[in-house]
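Just one chain follows, in the form predicted alone, and it is written as structure tokens.
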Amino acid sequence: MVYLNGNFIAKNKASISVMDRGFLFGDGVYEVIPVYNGKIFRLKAHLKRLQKSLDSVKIPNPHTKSEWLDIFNQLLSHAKTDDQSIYFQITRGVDTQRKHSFESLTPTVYIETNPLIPKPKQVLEQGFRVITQPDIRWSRCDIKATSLLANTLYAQNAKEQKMEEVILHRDNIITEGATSNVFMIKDSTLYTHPTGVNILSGITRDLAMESAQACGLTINESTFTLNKLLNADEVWISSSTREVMPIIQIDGRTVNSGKVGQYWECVYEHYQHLKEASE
């Protein structure tokens, strides 16, 4: 069961017009919200980020917070498990002809849910491998836009090399992962790229920093180089579906001793408490 423009229908019956600007141009935005034990996690923060993205691309928000919540809950009532991932996107809508400029259109809204199965702690404790590549994306990465061709190519490259993620750098400065935010620890300080146009400020990113601070780390939102990343004490990536994931190898080089660090262990436990206390 999915939601499309006011209707709850079977996924294989859902379709959009070929003149939808999301199909033609990737002209739209999206969000992903985790659901734990049947409770939507940090709904307010996700809807706030959605509004920021919509405002940035001049698409009107088609629903109020209460309307969004009602739609989500109706979809979740059809889910077979309590832990879910809500994916929803809003495109500018259907136009009468393919042209780059746009008029005032009725947005297209599509929502689906899928089972959310976080990796067990014993799997995470083994650590993960990543590669790095130059960041070739556009200069408004703070907008959670559906036009993700570069990110898709990065993700495919990681898959083909049996890597968890591609960490990106722009002029040798680490920005973020293709589908995640990036953190490094050096001398009990957590570093992550500051918010701005070069990264998407993830909700999980904020929760990771909150957890890190609770674990005694100093937080420093500032830029750092690829070389500093390679010489970090610990490296993590985060996203809504990954939560906080430890990295033990970058471009074939081990991070520190090649084992998951002590701070990650503390952050993992604190993050689980945040999930249990979800809204």
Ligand code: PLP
Given for the second form:
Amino acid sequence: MVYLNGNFIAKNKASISVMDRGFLFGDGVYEVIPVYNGKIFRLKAHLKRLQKSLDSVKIPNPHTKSEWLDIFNQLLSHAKTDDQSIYFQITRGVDTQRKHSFESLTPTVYIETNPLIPKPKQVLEQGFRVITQPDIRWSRCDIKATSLLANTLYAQNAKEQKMEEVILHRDNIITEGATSNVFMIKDSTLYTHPTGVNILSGITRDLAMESAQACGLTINESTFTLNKLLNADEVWISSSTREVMPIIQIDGRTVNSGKVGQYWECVYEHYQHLKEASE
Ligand code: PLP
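We have the form predicted alone; now please give the form predicted in complex with this ligand.
Let's see the whole complex now, leading with the same chain.
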């Protein structure tokens, strides 16, 4: 069951016009929200970021907060398990002819939910391998836009090389992952790229920093180089569906001892408490 423009229908019955600007131009924005134990995690923060993305590309928000919640809950009532991720996207809508400029259209809303299966701690404790690549994306990475051509190329590269993620650098500065935020820990300080146009301000990024602080780390939202990353005590990535993941190898080079670090262990536990305490 999916949601498309007011209707709850089977996924294979959901279709949109070829004149939808989401199809023609990738002219839309999206969000992904995890649901744990039937409860939507950090809904307010996700809807706030959605509003920011919509405002940035001048698409009107088609729903109020309570309307979004109502639609999500209706969709979730059809889900078979309590842990889900909600994917929802809003495109500018269906035009009459293909042209780059736009007028006021009725936005297209598409929502699907998928089972979310967090990796067990024993699996996470093995750590993950990543590669690095130059950040070739545009200069508005703060907008969660559906036009993700560069990101699909990164994801394919990672898949072909059996890597968890591609970590991106712009002018030798680490920005973020192709689908995640990046953190490095050095001498009990956590570093992560500051928010701004070069990264997506991850909801999990905020939660990771909250957890890191609770675990005794000093937080420093400032840039760092690829070389610093390679010499870090610990490296993590974060996203709504992955939570906080420990990285033990970058471009074939071992991070520290190659074992998952003590701060990650602490942050993992703290994050689980945040999930359990969510309302
Ligand atoms: N950065 C990028 C480029 C992403 O695509 C994502 C998530 O998909 C994130 C960061 C992490 O954001 P969040 O923690 O809100 O899922």
